[in-house]
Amino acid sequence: MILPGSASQSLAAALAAELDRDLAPVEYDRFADGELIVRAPFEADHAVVVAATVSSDAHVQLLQLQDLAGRQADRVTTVLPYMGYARQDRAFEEGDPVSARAVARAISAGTDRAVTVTPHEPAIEEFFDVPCETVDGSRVLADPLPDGLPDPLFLAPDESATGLARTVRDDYGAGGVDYFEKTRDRETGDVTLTPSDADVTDRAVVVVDDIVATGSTMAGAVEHLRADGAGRVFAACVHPMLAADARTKLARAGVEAVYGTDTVERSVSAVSVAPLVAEALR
């Protein structure tokens, strides 16, 4: 039985279809002083809870969906195709928290198995207190980029994002592999990202993420790319947040699309992970 959140009902979908398995009548509500409920009578062995933790009410809502699970089924997996709180893997000032090791231990608690679709740092698969797996979400990006674009040049943020961009490279067929030289501000913390030495003159140039966020950083980086003579440029991501207005931000630089998976559900997401989520839980 698959239980989606209500960030995840796309997704959820897809992959009920891909594993032949029911969906479960999930009703989403909420109390008159604000409080989350869900609602879902079901019966089964093996329950798969599908949900996106986009924003803190669908934190708590995943956590009851484990909880309605846990005793309606002997067995249950949560696939967190977006884990929110996941780039706070660690105390970056004294004080802080490490969130997503907080996050990991709460879901842990309602679970028998964790999967995971291209967490931003992959090691966050050590602060789940079961077994954790991670889907590389990558591997379909290259799906519904255009044919034929002449000479493509695949650009990673930073280096260590250089992989992502080899997979959608390697998947399209043709093209060079590059990344940005990224620093950060250590009193503002802004990014400022430098395009490579690569000619990109009249080259269609495929800027690669594991998430869109503001689009600030990405969008600076692309106006480069453009004075620089690139000919088409797209925007492929794992994660299609695309806060406040990200997608005008990228349009404005030239950005002529944006790809992104279902992870986050979003008017960009172009493709399914939901046969490679499949695989994983065969």
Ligand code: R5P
Second form
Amino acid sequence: MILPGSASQSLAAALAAELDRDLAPVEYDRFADGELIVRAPFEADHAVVVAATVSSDAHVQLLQLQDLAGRQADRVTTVLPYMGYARQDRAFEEGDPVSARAVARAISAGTDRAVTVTPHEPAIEEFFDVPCETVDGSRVLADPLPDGLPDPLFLAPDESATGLARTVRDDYGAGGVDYFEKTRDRETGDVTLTPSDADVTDRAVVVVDDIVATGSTMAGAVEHLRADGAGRVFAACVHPMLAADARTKLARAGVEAVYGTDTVERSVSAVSVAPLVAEALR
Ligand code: R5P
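Now show the form predicted together with this ligand, given that the preceding structure was the form predicted alone.
Now the complete complex, all chains and molecules, led by this one.
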């Protein structure tokens, strides 16, 4: 039985179809004081909660789904297509909490097993008190790209995303891989990118990252590429969070198209990670 969180309804439906499992009739509601409630009458041996924790409300809803799953099923698996707070994977300054650990522990209390998709640092698996497995969402990112791009460059906006760019290049079947150097001002959040030496003149470039959040990183990379004479520039990311004006930033920077997966359900979610998550659950 698949139990969708309200922010993951398309992915949950795709996963139910992949696994040939039923989709629980979950209803989402709110009490007059603003508190959330979920309701889903069902019986099953195994309940799979699928909920991207894209907000604090989504996180509470996930805990509620786990609670009812634990009462109505013998076994609970929790799929976190996007795990909120995962980027706070260490104490950045003295006195900071390790928020990813706090969240992982809370989630562990309601499940026998967790599956995450491309967390910022795979090492966060260790924050869970139950077995946790990571699925590499970049494995579907080549699918929505236009066919036949001549010698495209797959570019990571920082060194840590180079592995993702390489995966997309390998799946696309042609092109090179490179990365920019990136620093971010902790006070202002401003991103500074230093382009590589690669000649991008008239070349198609696919910028690949794990997440587009504020869009500063991706838009900065696109701006550099356009200024350096790149031809078509595409943005591809696993988690299209696209907070606030991120999509506009990307458009203004000159991106031709943005492609994301359905770990965060947005209009740019062009491809589903359901087959990858299903593989992990079989
Ligand atoms: C950082 O290392 C990540 O890989 C992303 O590049 C970053 O989190 C994106 O954030 P934003 O869209 O706010 O620049």
